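To begin, one chain is listed below as structure tokens, in the form predicted on its own.
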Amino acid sequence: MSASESTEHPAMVLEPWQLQPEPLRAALSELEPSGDQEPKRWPLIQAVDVAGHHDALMGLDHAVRVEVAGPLGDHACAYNRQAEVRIRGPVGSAVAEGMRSGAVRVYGGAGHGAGVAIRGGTLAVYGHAGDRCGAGLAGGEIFVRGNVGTAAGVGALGGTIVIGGNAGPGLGAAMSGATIFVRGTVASLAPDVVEAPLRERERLRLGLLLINAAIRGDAKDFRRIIPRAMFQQETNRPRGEIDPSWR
């Protein structure tokens, strides 16, 4: 092996008591920082036989890679700083709440909640999601391939939710200064957002968040549902104008 080349750390193996906040955070003080800026080369944490747990992988602020065996339960990876992590099953309620930084995906379904709060990262959910997808969100980017359930977005401030397939009623309620992206069928929109045209900026914005997430599609076949004042406001500006604000 050349001196360019990282040696392999033998992955941490987590037992199903240890993926509560306090014993996770006694394991994960064992770890060396790994100092490298690719997470590919972050330390591996695996869980095994963990399914059904609630608050697993809570509070998690470290840059290392996660493989968990699940499904998990309720508020899965809440507050998750800077770890990369992969679940190959189902999530109950509230996943990745209030995240601020790193990854969250999902192979499988998610329950009511999924992405609450959020405040930085991406959280990519291959399959469908319940209720209130996205509530309160502030920054960050959730991409669910399947479904959503009703009133998606409802509150968000800021960041973006992209769809891949139907949203229920009440889409985007409330929501002020996000962005949504849905491909498929919309059951109503809540009254203070709009569908806005695709302009060119956001079709390439939107293709690059699609291969951020690992999600096929063409960027051409998504609505944009945004906010009605932040529609007025870009209706309003003269051609050529540069908004600052804008995301």
Contents of the next structure:
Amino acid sequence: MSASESTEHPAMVLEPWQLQPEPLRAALSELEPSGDQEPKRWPLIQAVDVAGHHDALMGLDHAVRVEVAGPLGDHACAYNRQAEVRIRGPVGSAVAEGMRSGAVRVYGGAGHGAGVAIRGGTLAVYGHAGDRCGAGLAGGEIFVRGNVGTAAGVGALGGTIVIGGNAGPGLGAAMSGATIFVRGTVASLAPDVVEAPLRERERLRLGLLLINAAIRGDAKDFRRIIPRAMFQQETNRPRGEIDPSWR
Amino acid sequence: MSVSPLLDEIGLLPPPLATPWEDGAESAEEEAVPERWAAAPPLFWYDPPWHFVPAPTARQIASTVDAVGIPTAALGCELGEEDIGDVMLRHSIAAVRPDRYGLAIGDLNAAAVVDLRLARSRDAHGRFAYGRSQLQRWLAEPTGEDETLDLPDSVPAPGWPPELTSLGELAGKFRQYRAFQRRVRCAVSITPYRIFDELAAVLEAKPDIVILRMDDSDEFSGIRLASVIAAALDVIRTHHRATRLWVVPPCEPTPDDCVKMLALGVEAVAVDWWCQPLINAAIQQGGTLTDAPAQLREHVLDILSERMERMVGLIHSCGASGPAELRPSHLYSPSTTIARRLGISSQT
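Structure of the form predicted in complex with the partner chain (previous: the form predicted on its own):
Everything in the complex follows now, all chains and molecules, and the chain you saw is the first one.
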């Protein structure tokens, strides 16, 4: 927790029974609307004594910052929008499942299916993640500082997965449209994905993403894994290194 | 309408000879068919191909079938709606495929039934896969904005949720869905294969409904269909009696088939084939329906009422006032072997 947040008085403190969608909505409805303020000025909410709870903080659709002392169980922050959630401790499976926007930052490890079916927003895991991380990803970004298990990015249609450590076997299985950046070793690539050159525009983009996720490292240390069909498209239709529409 | 019956080897047992003259032949004209069912009709529309028609047309059809009381599978994105509760007020089924393409929180909040589909769909080429037009519909924003993802022609369809490592973890998914909506009924769709192992394991999670998906199982007709239903019900009675069985038959059922399945112990039967003409009509009209809402409702009733009326008549002829009163004893088979296997009456 940053120094500024540690001294900030929370606008609300959530009890364990308020972590479920219905009481959570009711509690947050009492907050003053935050309007167009910057995320760092959004109301701060703390959740206390919630360690080990499953299905916590699901369906959040408020411009708020939430600080949680974990660990949390399965499905934490599933189907969220807008909210910026920091979880201090590990989480179970399917963290941030189906998230549309906002961010979930996990200061610990994540179980299987982290970020499954995310459509937008950012999931950052500052530990290791289990198998099938980013399965069915259709937008947004997932960052894992450590290693990921088998079949990361399986069935991903879009979005970006950044892996700071090693990847297990079957990386990118059944993936189309998404991009994976990996820094460590890859046990094996799935048949229809390839390692593609990291071009200047991807290097720049990855550098920005790393800064945004507060992950140390140089973009040039990463390799780019994309679907074979996407690579062939790139090869057949070369575009200039400077392309204003790259992002 | 000339459809071969699926269950012609078993029959509905008429009442015994000494049954007095009853007032059971009320006119079909007296009441609109949906009102004849005390609860919702024991039917559902399992897998409507919404991407065959534009979202506004899909929305029109879905809301009209919903108004008739037939639970219908639909996601908000398939109907071009962010909140499906605005369109389908009573009976939507949220199909939760393991990939969750297109699934949104609004679907989980509004559905009467959340159906975790562990039985995969095939595409037109016979693969377990989704085509591009299907993916486009799932990924389109409700605002109607064009999808920006560069989608492939086909994507493999998974059969297992990525976050789960065993069937023992299914209960956690149901807990999640009930956290969104306390009264939602949690269902699991499975195939009729390996039911003694897989269904038993699924039932450990205590689902409210098991949907036996056989629309990809042509080999299950006649006695085989009845047998697999009876076997599934046996497993359910052994492991979690409160679970209800819904069935997607291998091909179009007749009203008589539906009543026979209900008598075997099934709670609801999929009638996708009965509803498909609504989609076909829209396609023939260039994707849009010119009917006003009232006319569309009449059209839906035209398509369904004859069959539903026959179901009502057959149920009453068994001496039951509704589908819940049907029992296997309302069925018979001339074969004592079959009768014993299905737990139904034998002619002898």
